[in-house]
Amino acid sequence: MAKVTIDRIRKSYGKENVLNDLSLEIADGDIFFLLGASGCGKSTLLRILAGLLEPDAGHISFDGEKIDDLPPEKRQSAMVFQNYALWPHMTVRENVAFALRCAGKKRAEIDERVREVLSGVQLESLADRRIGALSGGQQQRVALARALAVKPKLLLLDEPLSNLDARLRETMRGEIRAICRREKLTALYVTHDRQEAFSIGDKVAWMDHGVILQEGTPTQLYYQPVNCACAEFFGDVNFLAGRRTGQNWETPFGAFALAGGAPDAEVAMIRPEMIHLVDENMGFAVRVVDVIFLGENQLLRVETEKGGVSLTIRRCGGVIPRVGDRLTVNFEAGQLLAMAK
């Protein structure tokens, strides 16, 4: 494990600046996801981690210990790429004992170690097998075992999952956390999947434009963003027009009490799923306009009965209700929060 120091890190291409001034701590032992849209600056962050890129300025510090001038191969860090980077010509061992090779390890030692992380991601009885008749999770395996290979203090994650299909993915979420929890490593892991980054991360950063625009835990970016764009990456979201009076956001339906927010609010934000169903009299009227019908939960588009104010719903189980419908609903105690846009 690591302390990893990230400070004012910027890097350019011709006029683009890719990261401007980026600074950033991740704790000892923690997963930390870096999010954000395609071209933010998320990867050219990981390739500097790794060594393969050099920064214009900046410093890396692991445990306090720069090490801006190692190479790769001693930066105790290891990387795990978008398309897993396996030699096709070599079997799942001789992928894993490629870097232990190189590093002059003894071949009593390379073999023990190969043993212990192929056994960690279940794939001792492949082990003499062509990378080329694995299926994708099984190849993705084999890239994280070569990564844990060389006992690395960070773990470089670069959207590793990409490749694989929604039911594989998930699988390997869990996967990916309980080997660093047994490994004890710190990973940095790149992704614009938000719901990677909740199920794994202990924390997380979004990133726009190279520049760390908020970090914390996945429930703080998702229940407290810092604007508005912050709050539609992270998940469905409802915006609701109005202005502040004290601790309540005042609306054409009714004034609502504040979890908190900016004093010079411009909107108040709440998520679909913190909506919900009432009796009479105990909420605000509203004719649903359209319902999706999503498995585990529906979506409700409605309409207020004063206002004409559009809101999402989120629902799991109970009675679907139809287009047309009027229902009664009222916000989750807590959870508005004004904020600027």
Second form
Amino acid sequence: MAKVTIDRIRKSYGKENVLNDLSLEIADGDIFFLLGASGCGKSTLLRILAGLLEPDAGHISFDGEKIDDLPPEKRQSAMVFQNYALWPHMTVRENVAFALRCAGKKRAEIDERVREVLSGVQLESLADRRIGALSGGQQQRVALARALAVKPKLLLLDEPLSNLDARLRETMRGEIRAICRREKLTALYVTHDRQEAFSIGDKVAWMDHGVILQEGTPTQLYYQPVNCACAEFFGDVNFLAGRRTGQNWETPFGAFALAGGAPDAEVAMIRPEMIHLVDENMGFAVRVVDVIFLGENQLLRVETEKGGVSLTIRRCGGVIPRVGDRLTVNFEAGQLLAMAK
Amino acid sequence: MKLRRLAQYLLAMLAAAFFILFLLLPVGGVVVHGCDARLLAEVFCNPVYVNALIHSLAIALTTTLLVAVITLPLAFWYDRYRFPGRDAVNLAMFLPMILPPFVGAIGFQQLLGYYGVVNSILAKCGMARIDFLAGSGSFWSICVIEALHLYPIFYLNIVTSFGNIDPNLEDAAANLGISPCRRFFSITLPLLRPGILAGGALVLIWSFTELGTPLMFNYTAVTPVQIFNGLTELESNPVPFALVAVTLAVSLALYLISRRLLAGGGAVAGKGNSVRTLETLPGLRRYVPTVAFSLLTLLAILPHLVLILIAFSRVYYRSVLPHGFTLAHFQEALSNALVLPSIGNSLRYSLIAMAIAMAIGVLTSLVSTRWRLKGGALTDFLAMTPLAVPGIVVAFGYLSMSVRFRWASAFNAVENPLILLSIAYAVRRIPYVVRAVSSGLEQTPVELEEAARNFGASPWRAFSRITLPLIFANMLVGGLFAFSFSMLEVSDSLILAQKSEFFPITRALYELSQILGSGNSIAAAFGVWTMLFLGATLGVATTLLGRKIGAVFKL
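Form predicted alone already given; the form predicted together with the partner chain follows:
Up next: the whole complex, starting with the chain shown before.
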């Protein structure tokens, strides 16, 4: 494991700038998540870290030591590829052992380590299978085991769960987190799935157009996004048009206390689960326009009686309202955030 | 990384240098020599030459049309239906590839000659003999023989194209209420265009420049034969230079037009996850494809079956089957001074050719599909042009190059054609190797090699342990095709091997067939040896590789 410093990395393909002086620091032992829409440059950054791509400018260092000139095979940054890139002409065991053999390890040592990581991902019994004979989930675990076998300084994960079905994805999330903790790995995990980032990540960075726009803990990114795009990316959100007057946000259906935000803010946001049903006179009146049943919770689309502003409310449990019902709701204190567009 | 790039460029330049030296330079030399106004005027004004050009084109068009008509329904059946013996008859479609057409010509003449098999049957039935081979008979015979030799190339292309069509596309049309017939012509056929164009162009060029078959029929009214016959008096009559230039121009034009049309296709539909389920035709109709496939194969091998009979026959004249059998011809063939050395020569030339073709072919594939170097497309184009350059042109070019340049006299074909003939064989087989290897590389994600680098393998180790094993089967297909086509090569062999001690098999066969009396029988016996040998090679190849062979014959 290592502390990773990415210093003003720049990369362009022809006229298109994919990475614009991107800088980032990953603390020793952290699971760092890089999120962004597809095409925002996150996979490019990963490949640059692995040495598979050369940046146009900028530096990368592990524990303060520059590794810019190291070829991929000397970087000790094991990658879990999006489509796994398992070698189809080798067995599971051979796939996992290949890197150790390249490193010139002794046979007994290789056998021992392979057994260790394969049992870690519960694949010991399939060690002699060919890759083609494995299911998607099993292949994903082989890819992970292959990367873990070399005890890398940095583990790179490129959307490793995107090819799995929803249930398997959830199981694997837990496993990856547990393994990273157990092996005390520094990991950079690239994905566009916010659930993955929230459930495993120590730190999350949101990337757009080749720059990092916000970096912090999952809760920071969820509740205090820097702009509307970021707020929308990380979950359902209500944007309220209005005007700032002192510490309040004025809307057609009333004025509400702001939790914070820039003085020149153009819009205020609140998450659907931060709007609660309250007793009459404790809030403002809305009419239910649509009810979306999602299982563990429901989304209510409502319209305020005053001003006809549309809002989305998330509710857990209780009686499910019906379309046309009149309700009284209010924002949870300290959750309304003003922000730039 | 920079160093690696440099090495890649150096290797790419090596491949390009090979093509410039052994393709552009010799061929260019002939063209420069041939593009003489006086010579060209002679070609286009002298009715003998004009006639030959027209005949050559007519043979090419007729052959291609025949091939298309024979092959399309078979490919369609193979793609759609389950029928008895489906895999076996499909495999049998490759048989003609190991049957040298100009050897088959001997069998064909026995079959259709005035005193041959068919006429003997007619005579037995009390009907008059028909002279099939007189007049336009030999024209049609040549077309049929070439069609029966070349249909596998077309078939492979069409079957691959069929396989690339997402069945959902036709299902969607059916779902919208479009009739099966309309569906085939407005959906399926346009999607088959790449296969038809690629296969069609290859067959067209091949039959346009075929030397061996017309030569065996003594059919001199075609351009390739005129070039061959003109070789001996080049000093006094340099018209063959112009004939070669014109042949090349026509072939190149055919090639470029089809490539152009191919590129303009645009409508390459991505294949979804859906796999076509084969249907079974009801009742006796399910035997129709089996019978059709078998009939075609039988027709294709019939001349060669007759050839086998000739090889074993004591007397084979005015009868359906030979009068008496003997092994004498085989003995005679083996004891003929030409035969054993020619086998050794052919093996030597073809093995060297295979090695060269594989080395340059793999290099070219890497340059164009993997390394993505600037100018890589040019190397790929250079590697593909031999498809448009007839063997007779290449051979001719080498001959004049070795005379013209001092440095080239080192491999003077007259003294010893080993190097030049091997290279000539190789150059024209490189496209097949490139296509086979490129398709393997395309099916092997780059990430597999990158993953190896990522896990500590050096560039060479990543290539040799990951990519190489994964494309090995494709390399082998390309190599084996290069080898067996070299063994059957006619044009280069007839032109470049001039002293009898350097004759390859094909040249020796030609010489044997010219011996009066027992010549045909001895040539037939020798031909049988050759077929057995090649059959074994390709049999191994097809069992090893199955459908991968389809990737080889593409533009």
